[in-house]
Amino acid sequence: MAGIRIDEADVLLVVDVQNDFCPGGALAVEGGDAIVPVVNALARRFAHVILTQDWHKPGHLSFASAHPGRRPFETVEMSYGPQVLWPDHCVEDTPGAEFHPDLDVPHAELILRKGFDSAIDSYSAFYENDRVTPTGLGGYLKERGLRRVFLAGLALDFCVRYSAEDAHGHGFAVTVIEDACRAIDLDGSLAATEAGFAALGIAQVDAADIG
């Protein structure tokens, strides 16, 4: 695919690019800080840009931490379902938490955090992890009259991936640019996520192609 136009109607939503998933980072990403100068320089060519941010309270269900005898990256059943259990990442004003240093997207017109319940986690941009609880965000782009949705950032296959398949649920169309992402690749998540995207129609282009 090539040539994409962009117009007024198109938003790039960059989803947590943020210290604690980079290189160095409690729950890094590998290669995650190498996505930075792709969203710099894809962001330029969007008059619409929204950041989201990853902000747990301490002590948040979703780190292994606050089950005792748990590890990183095993599965439990909560209330909503099975969640993974992750490294303390993105504790509300910590550093980790912060946006890369290198993130310039000055025009960004809407951070949205999300995850700050302390109950439930949120990978998705549009909902909490129970699937029910919007964030406001689908509102938001629907209100301001933005129909095309292009993704960018951390990580590929969790935080993204969920992003894409909302907006998609929410009747935009979906485009996911993919040298501006990075996987964690968790037991099979990334072929799951290209699978989803797949079987939804979800675009998959590189930020060549965005014009």
Ligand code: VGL
Contents of the next structure:
Amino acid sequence: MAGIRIDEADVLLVVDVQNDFCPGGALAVEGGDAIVPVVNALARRFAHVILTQDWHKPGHLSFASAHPGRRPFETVEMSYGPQVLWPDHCVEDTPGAEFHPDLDVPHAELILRKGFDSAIDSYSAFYENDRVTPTGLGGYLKERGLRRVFLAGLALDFCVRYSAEDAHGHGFAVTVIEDACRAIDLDGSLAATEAGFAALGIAQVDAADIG
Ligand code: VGL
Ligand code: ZN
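What would you give as the form predicted together with the ligand, now that the form predicted on its own is on the page?
Shown next: the complete complex, the earlier chain at its head.
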């Protein structure tokens, strides 16, 4: 699918390219740092770029450490449904929550923090994990006349997936740039993500297909 032309109505959403999701971090995604140069080059082709930042308070309810007897990567039932428990990660104002030091997107227009409510996780950049509390991003994009959403970042099968599916649900044309993402792949989550994208008609391309 070569030759996707980027225009003024397009936005690149760069999801959670933070130290804790890169090798050496608390919730490291294999090869997470390898996307950084890909994202940097990609971002230069977009007039509009938004960064998201996973941003949890200490003791966040998505942390296994907040559930005595539970271990990371187990699933528990929360008031809003099933929730994977994670290692403590992206705690606000800690080095792990900072963007990867080589991420170079000076023209990013918005940094959207998510997961700041201690009692609800937020994979998606559009809704918290109760699936009803909005972050405001849908309205922001619409008010600005942005119509096509391209996604890159970490992790493909969690925050990129939910953000892409919710962008689709808002009526945006959605494209995931696969070689600018890496997955956690927990219990088949990567295969489920690819199937979900295909079912919704979310395009999957490589960075070389753009511009
Ligand atoms: C993420 C798990 C927990 C992500 C964030 O960015 O995909 N995954 N918090
Ligand atoms: Zn998180």
